[in-house]
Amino acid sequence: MTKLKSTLRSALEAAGLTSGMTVSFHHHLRNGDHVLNMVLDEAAAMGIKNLTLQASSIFPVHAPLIGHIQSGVVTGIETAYMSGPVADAISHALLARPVVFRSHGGRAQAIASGRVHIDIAFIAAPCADCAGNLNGLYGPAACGSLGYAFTDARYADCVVAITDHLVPYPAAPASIDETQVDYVVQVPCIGDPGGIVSGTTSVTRDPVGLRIAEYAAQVMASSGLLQEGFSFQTGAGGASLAVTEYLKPLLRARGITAGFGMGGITGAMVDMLENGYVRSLLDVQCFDLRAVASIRDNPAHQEIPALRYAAPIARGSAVDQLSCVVLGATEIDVDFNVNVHTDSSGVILGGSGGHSDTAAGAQLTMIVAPLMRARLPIVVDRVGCISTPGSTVDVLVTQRGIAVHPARRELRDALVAAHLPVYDIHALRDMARRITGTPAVLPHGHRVVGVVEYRDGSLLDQIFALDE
């Protein structure tokens, strides 16, 4: 029996899609993804209702999901990240059931352990053959790594690959092979690869961002961790990219080669690999098209699954090998708890992704953020939502100064000895308040619209509706 189906409808029928199922999607095409929308549109046309959406992330491109929630096609969402119109609508209590937010590692662990059961996994496959050998390296929608889809393909009851680039058997390399795929369907377009770009692809020129990046690199240099084989992860924002630029001369001056860089990989990390600053890259998702080309062409740029990246259940987890991770925040409180789920007004604008995973694993976890953002202090008494517990955060770096977690006294002493501007975190809070004033505590409703699980499955916090 052939796996190849002629239409999306026939693929859904062959997979046995019925009301009440849990269906999953991965987000490697990010804001360029077309697959989630096209599958839900077809499900709606079939009269399917009451689906639980197990999507690794949801982006602005997925705004049509709002209509499917309103019509009852989708009644539950579990994800690692959510932004755009869907996030705003959820913040205003669109969905009857709270969204379950997990980290990338927590999502993989929940699926692998059986705590989350996927009936049908829909995999956007930039390149596929008729038997279901898949990769993200070739085709008009090439996205690079398929790291988050590996877990879905392995554990779902049924796997449907959706591609716009069907090649002769066998497709090579096979990131996901034919033994894990039940059906293949070719469609005109699975997405816009330009939409995978996350954050900015250029180093910030903002003096505030540059000062933060310089301090962050100096913290690394003073921590004692900047030795041969040093490993790190940074984000895709302009300030994070600037950290890598400040890191290069430090590595060069000490004659050090970093062992690996990890996470969502950008062109800046590719530059470090190609110029000998780092020996390898571990890539669970590509954040720009330069990274897509690199993972296709350079064997030192490795594709890894989410389980290997960050799941506590795994026999080995790459986050546990990290020397340092540089992370952002919408808020951080005086106990070093970090919020990346909501903004200061309580609107959902993101999610943990790998934030809490890497913070737990790295030897040095740095939060980099301006002391003030939109005339509001970054340091607050209590964050609106705990995304990453303060016990796993070591340092806050702002343009005005650096705060070190009280448990890291030796690190604080090393930074003071290096003549860095170290303050108690309460002092940074007060410094900002002298400029901005003390922000009002914003009211929220009593209805829970989101629950935030920690990477081990325990409840970390709740998100409440903005109005009721």
Given for the second form:
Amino acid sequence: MTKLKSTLRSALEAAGLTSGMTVSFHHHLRNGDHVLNMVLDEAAAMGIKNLTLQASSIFPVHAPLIGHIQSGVVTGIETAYMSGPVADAISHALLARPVVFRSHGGRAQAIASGRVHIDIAFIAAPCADCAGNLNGLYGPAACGSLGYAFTDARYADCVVAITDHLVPYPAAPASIDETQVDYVVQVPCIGDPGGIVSGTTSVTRDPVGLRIAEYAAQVMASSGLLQEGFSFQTGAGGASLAVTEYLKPLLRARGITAGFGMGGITGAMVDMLENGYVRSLLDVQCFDLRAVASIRDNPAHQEIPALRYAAPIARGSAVDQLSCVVLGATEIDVDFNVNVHTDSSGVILGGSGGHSDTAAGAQLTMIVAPLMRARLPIVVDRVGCISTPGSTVDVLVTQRGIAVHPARRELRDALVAAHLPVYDIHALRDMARRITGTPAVLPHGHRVVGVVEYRDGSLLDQIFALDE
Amino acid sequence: MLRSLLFVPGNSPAMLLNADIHRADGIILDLEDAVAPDQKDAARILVRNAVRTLQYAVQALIIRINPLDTAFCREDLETIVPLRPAFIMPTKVAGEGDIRALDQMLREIERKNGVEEGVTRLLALIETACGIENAYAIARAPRVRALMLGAEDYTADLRAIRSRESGEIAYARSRIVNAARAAGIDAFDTPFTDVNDVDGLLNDAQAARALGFSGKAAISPRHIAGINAAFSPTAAEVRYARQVLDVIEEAQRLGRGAVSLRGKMIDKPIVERARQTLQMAHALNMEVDEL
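The block above covers the form predicted on its own; next, return the form predicted together with the partner chain.
Expanding to the full complex; the earlier chain stays at the top.
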């Protein structure tokens, strides 16, 4: 039997795609991904309806999904993150069923536990052989780690690999191997490598972002955690990335080497690895092409599955080993709850990704954000959507001051002793309000368009349609 | 102690909002070069409102105004004098006459606004060959409390070639420092213009400090840390100063005249310098006793 199918249509037919199924996709090609669109276009052409999309993330490039929702091809979406036209359309109540938002770890755990069932997993494979050995390291759309696809491949009833770079058997390494893959189909192009790199992954030059990053590094330095073996994760935002720049001299001055850096991995993290600041990188997705090259060539740069990265399982996952995580926020409230799902108008613009997973696991969870964005204070009385519970957040760092969760008294004392500008979080809110005034609370619509599941599967919050 | 003075464009709300977070000892809100002619009035209003609203946490708030020979100058002063900044910075000051003319204008505006006459102080920006030659007269003119060199306009005026090493402004730098010190006021060095060249900035700032400048202007927040470091005494300097004063005290106690430290004669200028170093260290909250 050959697994190799000559056309996408024949692969879908062989996989037994029928209406009402749950189909999954990974997002390692990010905003350069062609696979989700091409599969849904083909499914629509086959007259398939009522699919539930189990996509690890949805990007602006997936705008054609709107048409498939309108025509009933897709009637449900479960994801960890969405931005762009689809997210806008969801906020305008495009979909009858609420979108289910999970964290990366929560999604992997839901799939592994069987709570979420995938009928067919479609794996965009930058490099594949005819038997279904896959990796993200080679080929025109090389994206590096395939971390989010592992769980889908392992637990889906049927796995279809879609590649534009078919190599002679055996493809090596086999990140996902032939024992998990049912069909392989070759297409002209699975994605645009330019879209893999996100605009948010370059170190900021903005002096405000740099000031925040410097404070963040000083918080790490004063926290007592910056010792041999220290481990960290930074987000992909410019200010988070700048933190690594300030971390380097601190590590050098103390003569210590970080144990591991984790997350979406960027060129900045690769720099730290190559220059001996950190011993290894655990990589669930590559944020730029420098990281892709590194994961291919450097054995200390390891690919890890989403389940190992962030799942809330009793045996533990890598987030539980984190000393410190630096994360962003669209807003944070006086109880330290963080919103990364919606903007100040209530429009969906993101999702948890690994936010709540790393916050729960890390010993020190730091939110970095400017005190104001445009004319709005970053600290609010109550966030529009709780993405990450305040009980898992330790510190907020802004350019004008630092607030520490009241439960972390010893940390607060350490930061004060280090002459850092520590304020009560209410004081930071008021500092911004003195300039912006107090923003009115925006009314929202009545329809629930999204539910936010916490990593353990419990309901964390709901997202409402916009008030039209 | 004003080591670093950060220029902030007066027409940028975002930069004005965060002007005081970069650890500059002073900020210079700019109504002149950073602002296009058709935005002068908007910038003036923005700066006024920013100063009133934000209560900048800096040691010195300075506002750079448009040149005397423009119509904007008077309007700038009308708006700014009531805000009572630490200094107003007139530009292209060529001689004492410019300051006298400004003084007249300020007197009127102070009177009109119920501000005590003569209280508005000036930090004169000298950026022409003529200005450099008249530096001492400018330094002694009414209201002038500090001089600053503006090297870009100055070297254009000279028809000199601007270089990273700045040999072409050595004369101007020395003359400005000498004029300011002779008049008993402060002197500030020109900004270093390559934002990305942090090593170049550090060398430039150290050279300025060595010449006797009190501090240095910056056009980028990324230069502030380097400037502050260059114009702060080092731990070794503070330690030495402490030793000098200890040796002197000991000598006085024992009734000795001449004393030496590390084989060098300690005379009056060395003691004076040691006192200055320790004053600076105290002003910067350096923990002198622990050093």
